[in-house]
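Take a look at this single chain, the form predicted alone, given in structure tokens.
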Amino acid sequence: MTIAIASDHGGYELKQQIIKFLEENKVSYADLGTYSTESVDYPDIAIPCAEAVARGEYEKGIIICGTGIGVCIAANKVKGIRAALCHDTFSARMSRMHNNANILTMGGRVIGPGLATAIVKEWLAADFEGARHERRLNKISEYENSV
């Protein structure tokens, strides 16, 4: 599994911490930018990352901005993406188990590296349960395909 990871300037420092965690745990990743704290527009980072996940180039993605909100909104505009903003481990686990989230978003100005690392660990470890949740996701996909 290779993870796409990206951030805007507000999430850059937390992204670096998450990359360190991924490397320590031998999780393959691709850093899709940004590469500094210079100001960038979050859609310019979130949308290409989400598109790469939607195309199947990466199984999952992690996108970080200042709050996690902007990148979550932008990523969810991409067909086939189920981005979840998580700032606690329970939400992270449930986003995978019940919603089959393929992108995790977080806020670099909201949570610290310890909690963020715990969230990523939980999110990567959780599997989609399927069953009744599959039926619900199919309804979302049907709508998405109709518009």
Contents of the next structure:
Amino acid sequence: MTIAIASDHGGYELKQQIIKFLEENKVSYADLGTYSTESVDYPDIAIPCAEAVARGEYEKGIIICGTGIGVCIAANKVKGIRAALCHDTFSARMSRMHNNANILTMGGRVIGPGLATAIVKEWLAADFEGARHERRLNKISEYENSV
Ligand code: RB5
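Could you give the coordinates for the form predicted in complex with D-ribose, as opposed to the form predicted alone above?
Next comes the full complex, this chain leading.
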């Protein structure tokens, strides 16, 4: 499993902390940028990362901006993407178990590295439960495919 990770300038510092966590835990990852705190527009970061996940190049993605909101909105415009903004471990776990989220977004200006790494740990460990949740996700896919 290889994880794509990306951020804008507002999420850059937290991205580097998450990368450190992934390396320490031997999780394979690809850093899709940004590579400094120089200002960039979050859609330019979130959309290519989401597209790479949607194409199946990466199993999951983690995208970080200042609040986690902008990148979540942008990523969810990509067909097949279920991006979840999570700032607590319960939501992170549920976003996998019930929503089969394939992208996790967080805000580097909202939470610190301790909580963020705990969220990533829960999110990577949790599996989709399927069953009734699959039926609900199918309704979203059906809508997505109809427009
Ligand atoms: C950039 O200043 C900031 O707007 C961005 O990181 C993010 O928070 C947008 O949702």
